[in-house]
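Given next, in structure tokens, is a single chain: the form predicted on its own.
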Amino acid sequence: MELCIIGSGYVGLVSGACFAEVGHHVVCVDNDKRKVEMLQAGKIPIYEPGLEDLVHRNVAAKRLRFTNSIEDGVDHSQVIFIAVPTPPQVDGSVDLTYIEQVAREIAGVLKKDAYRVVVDKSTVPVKTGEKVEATIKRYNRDADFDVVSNPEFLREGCAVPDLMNPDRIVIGSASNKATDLMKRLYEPFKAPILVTDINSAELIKHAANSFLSLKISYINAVASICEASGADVEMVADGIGMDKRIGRNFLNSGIGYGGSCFPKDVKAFISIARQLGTPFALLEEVERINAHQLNRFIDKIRDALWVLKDKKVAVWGMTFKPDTDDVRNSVAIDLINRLVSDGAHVTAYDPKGAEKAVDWKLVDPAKVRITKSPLEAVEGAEALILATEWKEFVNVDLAQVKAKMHTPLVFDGRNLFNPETMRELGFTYFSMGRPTVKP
């Protein structure tokens, strides 16, 4: 099939590459000329395992190409995906400026003698599909089209396998013709398909991400009780997770969730509920617990080091999760900024995200020294903080880490290390929801 994806960011680029991989012909459209030129030159603007090979292979096979022209993309496609940003506004509601703009641009190039399906792939508030349809009709009364909601459920760091082998495919549609076309599009993916009305499909994404955020905040609240009682949150989570009704996924205590989806989607769902006259107080508490986790963690550091000013502190991890270079809403970055504001001398290492952190997110990059390895970061450090659970950190020789540090204090914000191992190696080890261990 012939597909157009408007927006070549994270969702658009991964979706386009995966659709091309199963045999569809895909045109990815973006209004950023520099990004399009980069993609045309074979350079990938984001890090995602497996994505670069996928893009190169399908460009070479002439199943994937990039352009700045919406007209070019729409003219050559049966299905048009909208995958543009939907950033949060100050009050937590979703800014739909880009969605509305693209809907108008699509209306301007649709031909009356060619049926098209316009698909909302971006995460949008319920009833957005109705507004997209009304906008296109307002600017093009002769167009023959249907609007469909097809939310994405990609996890950064494993987005390619998530799209190639999805748990489910949700199609929100009021048109049998559009539904049949979407089913044909997804035939190669061999996944359960749930067909709903458009409003239900739009709610599914916000409800799913908010529930996962709730699960994380729940175990973090339990972790506070574990610390106060001397229990071990990892053991408690194992016991909870063995219940098939609950499951172990997303029951990992830490310094809170971050990234481009969970914080934004929870705020958006709270705002949506408020606008519909059905306040969602439970999610407001989820946000409060999440914010409190970083405060609790920093309190541990302050209690142990007493004064942070002029202390040399090493931080491992800057991205919001491993296997990505995404530093948007990264709790690790918030942590580093807080340490710097307290006067600490921070040395930081991240396998993929350091450059973007320096360019975009660090409040004062001059006060953070970026290193080329985890061992370089801990040289002379009075404390090591683990902020992102990259697998690389598990394989570091901890005996060398201790030898290089000024004082063997480790603050593990992701419960990556085994407390007994840390005790045997001679570290004073702090984690989340587990007893502190000392040599």
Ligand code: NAD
Contents of the next structure:
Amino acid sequence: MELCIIGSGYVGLVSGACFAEVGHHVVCVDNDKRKVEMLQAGKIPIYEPGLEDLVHRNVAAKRLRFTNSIEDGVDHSQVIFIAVPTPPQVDGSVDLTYIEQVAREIAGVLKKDAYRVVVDKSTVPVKTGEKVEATIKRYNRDADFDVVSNPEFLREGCAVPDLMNPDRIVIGSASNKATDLMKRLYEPFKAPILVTDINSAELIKHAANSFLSLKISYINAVASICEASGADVEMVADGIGMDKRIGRNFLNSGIGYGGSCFPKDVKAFISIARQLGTPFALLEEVERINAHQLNRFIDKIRDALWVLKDKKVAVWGMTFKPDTDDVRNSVAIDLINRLVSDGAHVTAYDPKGAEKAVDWKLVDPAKVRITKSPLEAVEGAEALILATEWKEFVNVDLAQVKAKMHTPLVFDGRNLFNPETMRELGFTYFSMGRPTVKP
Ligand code: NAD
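The structure above corresponds to the form predicted on its own; please give the structure of the form predicted in complex with the ligand next.
Next comes the full complex, this chain leading.
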């Protein structure tokens, strides 16, 4: 099938490459000229495992191409996906200006007698589909189209396998013709398809991300009780998670969730519920617990180091999760900036995210020294702080780490290391929801 994707970011680009991989012809559109030029030159603007090969292979096979022109994309496609940002506004509600602009632009190029399905893949509040449809109709009375909601559930860091083997595909549609086209489009993925009305599909996405955030905050609240009582949250999570009704995923205690989705989607769902007159206080508590995690962690660091001013502190990890270069709303970045404002001398290392953290001015390179290796970061450090659980850190020789540090204190914000091993190696080791160990 011929399809186009408007917005070639984490969702649009990876979806486009995966649709091409299963044999469709895909045009990825973006209004960022620099991004399109990079893609046309074979350079991939984001890091996502497996993406580069996938893009190159499908460009070479002439199934994938990139353009700045919505008209070019829409003209050549039966199905038009919208995958543009839906950022939060100050009050937590969703800024839908990108969606509205794209709806108007699509209306401007839709042709009479050329049926199109306009699919919203961005995460949007319930009832956005109705607005998209009304907007297109307002700007183009002759257009022949249906609007479909098809929320995306990929996880950054494993977006390619998530898209190639999704748990489910949700199609929110009010038209049999559009539903049939969507089913044909997704047929090669051999995944369960759930067809719903448009409002339900839109709601599924916010409800799912909010539930996952709730699971994280739940275990973080349990972690506080573990710390106060001397229990070990990892063991508790194992014990809870072995219950099939609960499951072990998303029961990892740490310094809280971040990134470009969970914080904004929880805020959005709270705002949507409030606007509909059905306030969702439980989610406000989820946010409160999440914000509290970083405070608890920083308190541990302050407690142990006493005064942070002029302390040399190494931070491992800057991205919001491993296997991505995405530093948007990363708790690790907040942590680094709070250490800097306390006067600490921070050296930071991240396998993929440091460049964007500096380019996007999220950290100030005049105040944070970025290193090229985890071992370089810990040279002379009075504390090592682990903020993102990259696998690379598990493979670092911890004996060498200890030898390079000035004082062997480790604060593990993601419970990546084994406390007993750390004790044996001679570290004083702090983690989340587990007893502190000393040599
Ligand atoms: P992104 O910022 O990585 O990409 C969005 C792209 O849209 C950018 O390249 C931008 O230049 C482009 N764009 C903006 N306005 C445009 C316009 N008028 N015409 C053409 N292109 C335009 O964002 P993302 O992370 O891919 O997220 C997109 C949507 O998908 C959001 O609603 C997000 O909540 C949702 N989502 C994201 C993820 C994720 O893990 N990143 C997962 C599921 C859903």
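Just so we're on the same page, rigid core means the largest C-alpha set that superposes within 1.5 Å between forms. Because the structure is a prediction, the values reported are computed rather than measured. Numbering follows the first chain given and starts at 1. Residues that one form lacks are left out of the comparison.
- In this core-based overlay, residues 361 to 365 form the only run of three or more whose Cα positions differ by 2 Å or more between the two forms.
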